[in-house]
Each structure stands twice: as structure tokens, then as C-alpha cells.
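We begin with a single chain expressed as C-alpha cells, specifically the form predicted alone.
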Amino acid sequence: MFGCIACHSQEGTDMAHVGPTWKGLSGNGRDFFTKDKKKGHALADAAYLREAILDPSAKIVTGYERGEYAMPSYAGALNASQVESLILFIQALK
């Protein structure tokens, strides 16, 4: 409904997608760059996923920092229940 699958796959491949796959994302470590270009590493837990949905430019996954397409913020576009449902869905894609 919000076009997520145009950029993210559920099958584990990044091919033909401008964003990282969701399969196996939850619970794994993610290398990223912050808005001020500092490197970081975080576990893709519920808090990380929530931030990625609501403030996607806070931590840009390594390998996607130079893409010509940026993920939009879904703050205000999704309500709290929709954000939680999306997080649960991503967590289920092991």
C-alpha cells in the first residue's frame, strides 16, 4: 500500500532493488553511516527498525549511502499500529 516492495525485497536479494532486503534483517548487525558521515554498527532490533522507518536518513546502511534514491520518512504517513505491524512483518522474514 505504501510502495515498500518497490525498493525492498522479501526474498533475500538486493538485485533490482534500491534498498536492502528485509529477509534476515532482524536480529543481525548492520553497518551504517550517520547523517554526519560517521561510521557505526547496530543490531537490527525493533528500535533500529522503527528508526529506519520513521527517520531513515539517521543511519544509512553501508552500500546504500551513495544511491540516487533515498528512503522517505514514514513519520506521519503510518500510524503507530502500522509501524508496529511492519516491524513484526520484517522480524518474521528470517
Ligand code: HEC
Contents of the next structure:
Amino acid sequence: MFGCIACHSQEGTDMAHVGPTWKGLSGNGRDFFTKDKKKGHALADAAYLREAILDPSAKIVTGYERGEYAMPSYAGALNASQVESLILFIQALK
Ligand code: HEC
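Coords for the form predicted in complex with ligand HEC, given the form predicted alone:
First the chain shown before, then all remaining chains and molecules of the complex.
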């Protein structure tokens, strides 16, 4: 409904998608670059997923820092329950 699947796949393929797949994302360790280009590592828990949706440029997943298509922020575009639904959906894609 919000165009996420233009860039993300649910079944592990990255082909023709411009963002990381959601399959197996939740609960896994993620490497990323922060806004000031520092390397970081975090567990993809609910807080990580929430930030990824609302403030995508806060942590850029390693390998996507030179991506042609940056993820747009969905802050203001999604209400709180829509964000929670997306987090639950991604968490279900183990
Ligand atoms: C224009 C393409 C695009 C759209 C549309 C898009 N994303 Fe993204 N998304 C990206 C890219 C590129 C990244 C990796 C760079 C980054 O971390 O910001 C990303 C990263 C993420 C991550 C972190 C992934 C990881 O591997 O750690 C989550 C979660 C996410 N997006 C959720 C969403 C949701 C939910 C939507 C729809 C509401 C959405 N995205 C829409 C391109 C997109």
C-alpha cells in the first residue's frame, strides 16, 4: 500500500529491488553507516525497524551507502499503528 515493495522483497531476492530484502531481517545483526559516516552494528529489533522506517538516513545499511535510490522517510506519512503493523509484518518474515 505504501510502495515499500518497489524497493524491498519479502522472499530473499534483491533482484530488481533497490533495498535490502526483509526476509530474515528481524533479529539479525546489521552493519550500517551513521549520518557522520561512522560504522555501526545493531540488532534488528523493533526499535531498529521503527527508526529504519521513520528516519532511514540515520543508519544506512552497509552496501547501500552509495545506492542510487535512498529510502524516503515515512515519518508523517504513516500513523503509529501503520508503523507497528509494518514492524510486525517484517518480524514475521523470518
Ligand atoms: C525508494 C526505495 C525504497 C522504498 C520505497 C522503501 N525503502 Fe526501505 N530501504 C531502502 C534502501 C535503499 C534501504 C537501505 C539503506 C538504508 O538503510 O536506509 C532501506 C532500508 C530499510 C530497512 C532496514 C533494512 C535492513 O536491512 O536493515 C527497513 C526496515 C525498511 N527499509 C523498511 C521500509 C518500509 C516499511 C517501507 C515502506 C513503508 C520502505 N522501506 C520503503 C529503499 C526503500
